[in-house]
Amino acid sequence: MTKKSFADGVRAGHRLQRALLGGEYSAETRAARTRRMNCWIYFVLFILTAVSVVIIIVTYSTRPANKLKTTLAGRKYDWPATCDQRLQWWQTGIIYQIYPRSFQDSNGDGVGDLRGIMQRLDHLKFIGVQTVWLSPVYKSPMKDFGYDVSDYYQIDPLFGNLRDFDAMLKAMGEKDIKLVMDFVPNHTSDLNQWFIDSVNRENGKDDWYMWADPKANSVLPANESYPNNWISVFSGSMWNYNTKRSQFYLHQFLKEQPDLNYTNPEVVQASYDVISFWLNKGVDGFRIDAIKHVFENPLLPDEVRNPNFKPGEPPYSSLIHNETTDYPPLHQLCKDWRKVIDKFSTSQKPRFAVGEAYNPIREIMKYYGTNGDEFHFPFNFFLLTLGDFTGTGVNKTVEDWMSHAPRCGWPNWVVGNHDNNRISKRRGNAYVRAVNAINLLLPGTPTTYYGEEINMQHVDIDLSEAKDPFALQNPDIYKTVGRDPERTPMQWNRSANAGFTNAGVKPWLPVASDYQTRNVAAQRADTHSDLWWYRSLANLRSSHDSFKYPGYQAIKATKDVFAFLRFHRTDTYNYLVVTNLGQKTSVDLSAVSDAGDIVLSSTFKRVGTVGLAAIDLDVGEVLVFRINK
């Protein structure tokens, strides 16, 4: 461009400007017209701004509101102000059951041990576990894998020794993990010195066990003249003949597990001494085994036949056990055990007791005692044994427990243990995350069986490899009653034997065939795994008072959906837990709030604020929403 053409362009621009403003003008005229033009510009900007504000207001006023509605229909449960508001460790934490034979082998003999447990404490911390319930490690001939105790004051060499126990207890304490021991009071091993003395009528132990003469006037030989028709839990007569005494002794379980006689005050004192020994060592509490079997009717009447018994069921089910379970003196004994345990409790180290009994709801509630003077709570197995595991079935089960519990009776939930099939077998793989969510997010204390955090599978065990006495004594129905499938070694990594024991060593039970892909190491590396889901649930329940205290309200229960609300007065939010226990579905929960913020998703894919009028749920999916108060 030349200088001339540039100058011509500037002059043309000036002419156009003068034309737009009315030709030639004075300075005053130009200023006035500029002010008018600026006013129009500001006016247009104001109109645009106003329209934008209106659009925003309209948008947000029609968007679903995240705010709890006050017209919810479900029954509401809260922790009464008259109950102790200072929650203890057994109320706020997760109880994790370790079956010691199967957790970790440290010495290469194919069986888990105490040192092995020490090696894996970091895993427990990772998944948010605060309490370990340790199945029996006392000295035992292992006819029932530790539940046949030959010496209550020693550790079985298979697991280590008392020094190993002390080291494990110390290591747990350093990581702020509590230890609950398994106490087996109903029976001992037949190799226990107490029983040997009783057989020989020595050392004052003549009647430390339940002895009875052969039935009078029987035409059968003495060793076949059973005192009555009582049947052992493991099948066969509950009586075994001892030639030395020419009497029968009672065994509610294996014949190698003779029952103690708790009508003898010396036996009662012996149980106090055992409890005191381990509490003095520093354990935090006890899970007391098979409590309902401790007393029997001393008149030894026959038990009534069960009219609902069906062929193929365990023989034990053929009778109604009114004479051998929950016999009245039992509850006073439970109160006395509790007194012993409470003597060791301090504000710095409160102790704990939980009882094991599979009972109807009204019977099990009696184990809370009067004003909570028996167990801190009896184990709640109703979710574990529930046949109708639907939204309506689960809701009814939860309602039954919450409505029957005493005023300050702390709730608890169990979804797996060493006597029942894995969750995946009972409920299906698609629902394992939902089951764990229900267990950890319902009000009260959850108990988790080892391996359920990685969805360990039921392992079919051939009868030739079976170890469980229940299976071996019932070979015709061993696949139904056998407990080996849920006791297989923990799967730690993809190395030989799943990292449970050394390569080349045969584990005491076979390792699951899927261990190379289903193991702790693999799932820890995958933040969308079952392990991370479990950890997320544990973190949520430990972070908010709404999950620590038992504030609970059922919201929705259909064949597919079970939804409930958790809350506490000190929490900023309420939490809506939605689980799908059926097929793919959609559910309207707008009765709770128009919208909610997703804080947990079992698929790890759903985030943000969503409307609650139509929540689409995949099979087994779980969502947890945060709802504004």
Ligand code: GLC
Second form
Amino acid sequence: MTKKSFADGVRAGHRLQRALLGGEYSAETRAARTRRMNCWIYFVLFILTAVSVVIIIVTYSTRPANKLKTTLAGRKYDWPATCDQRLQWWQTGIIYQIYPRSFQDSNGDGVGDLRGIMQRLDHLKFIGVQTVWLSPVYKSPMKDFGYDVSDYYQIDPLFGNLRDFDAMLKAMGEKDIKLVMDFVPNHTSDLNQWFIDSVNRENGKDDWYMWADPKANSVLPANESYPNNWISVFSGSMWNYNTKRSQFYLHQFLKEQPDLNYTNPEVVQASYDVISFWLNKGVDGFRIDAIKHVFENPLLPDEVRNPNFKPGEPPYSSLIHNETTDYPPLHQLCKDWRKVIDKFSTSQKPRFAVGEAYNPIREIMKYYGTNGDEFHFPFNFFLLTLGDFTGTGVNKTVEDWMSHAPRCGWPNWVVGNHDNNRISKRRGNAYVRAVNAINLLLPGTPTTYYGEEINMQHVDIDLSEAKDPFALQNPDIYKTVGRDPERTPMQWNRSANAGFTNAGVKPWLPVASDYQTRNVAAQRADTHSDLWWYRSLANLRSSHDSFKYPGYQAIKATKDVFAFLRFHRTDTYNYLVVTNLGQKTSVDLSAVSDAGDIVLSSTFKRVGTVGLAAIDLDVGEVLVFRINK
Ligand code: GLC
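Given the form predicted on its own, corresponding form predicted in complex with alpha-D-glucopyranose (GLC):
First the chain shown before, then all remaining chains and molecules of the complex.
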């Protein structure tokens, strides 16, 4: 600014002052007017400030408070102080089931393999999985796709060899991923040398399997004179005639899966040897297959008919299996296996055992053992098999498990596996995010079947293309019992065969037709995808003690809504999980707190602090709120 223009500015200022103060008044009058004007200004400022303060007070006092109410009623479950507070990997991590034929093919034969799994470990890290349960990879004629083992000490050439196995285990170790093997004790393949020897009564193996003479006084030819009426799980008699021994052998599953005889101590020892071999290699534990089928009533009485049997159900369901399942001394054997496993456990490398049994609640709880001396937990299939998947149904299922589990019995949940339809088929696509949320956010260990993180679909497979023996043995009801639809190749990307195997190769089961849009690569690129939802859930559960420890309280169960609270004394906050398993609805959860901060939203759209008196929920929507203590 120049000097001239500065002087001009001062003169203009004086002119303005004169105009405002009423022209050429005396200095005193001007001072009085100035004071009066200042008073007005202060008065207006005071009023404005007062109004603002009132507005702020009113806003804050009427805004719902985010604080857990002390009046919250309902039964709480907590991890007792007398149980071990140092949680192990099998308690905090997610178990991810890999069906090896279908995960990743590395050698272009259309079947997945161990080297393939190695290539995909980063995916497991991305979704926050710490444990792999691998369905059987032992040498097998594959009549039941590995659940018919011909050599427990070898890897089937389809999957690789022992060197590949060691390499895979090492690669997993480097990424801090645990490996749980599938152990199939109930039966072997009929091509197992043990069975061949038993048929030939050689090498002391005469009694290694369950042999029985044809029924006495039968008018039928010997090979039709079945010892009793027992029906195998996959249909047909549980007995198969062997001409060499002129005897029947028992098979609870396929006739190519003869049952071992665990009343023979040599068989028990052989099972210890198998377990020890793999534990020595460094595996972290076992999923023990078809456990309830291991013993049968030695008197071989007929089983009674099931009065509730309905046509269209598998023939196995027509009998009540009191003579062939959960038969003593089953639990003693489980305890003995556990002792073998425990011998390999150290504080640096604790080992783990989980048992597979579809049983009523009281029966299943026995597998925890007395004082935890059987399995670390038996698989909990009740969410998987639940018919009434409503808020009330799910709540009751959770309550059942929590209330029946023994003290220090660690809870767990399974929502999919290779023997059951995919979540999308059972619950509908709209609810897959909710099912994954329930699985990952309930107290205890979740198990996820491969592909559920991207919501893989049930793939209808025509009988002419069916591979599963359960389907092939039951052509009339193959759509209900067939297990191929949930075993199709993992969808990695939009390239030919979904990146599962090379282009031009025919995968062992067809790739789902939606693979170009539904695949891991596409979902990784979309932060609002099912994959990212799964990852966020995994991340949440591994970041807070409220989810690691089993503190749990059911909050609301209606036809639509299932809501629960998670907490732990060491955590700064509580978490309220709200799921809608029904239709569009609104729910009042103000009994918990007046407001909550949204930390996860299944639509990825909702954020901020919201009042809990009227939470609007879309079909299948999930919200997780952080609640102050
Ligand atoms: C278990 C397996 C199933 C198999 C059966 C016989 O139930 O999960 O796939 O067919 O045992 O081994």
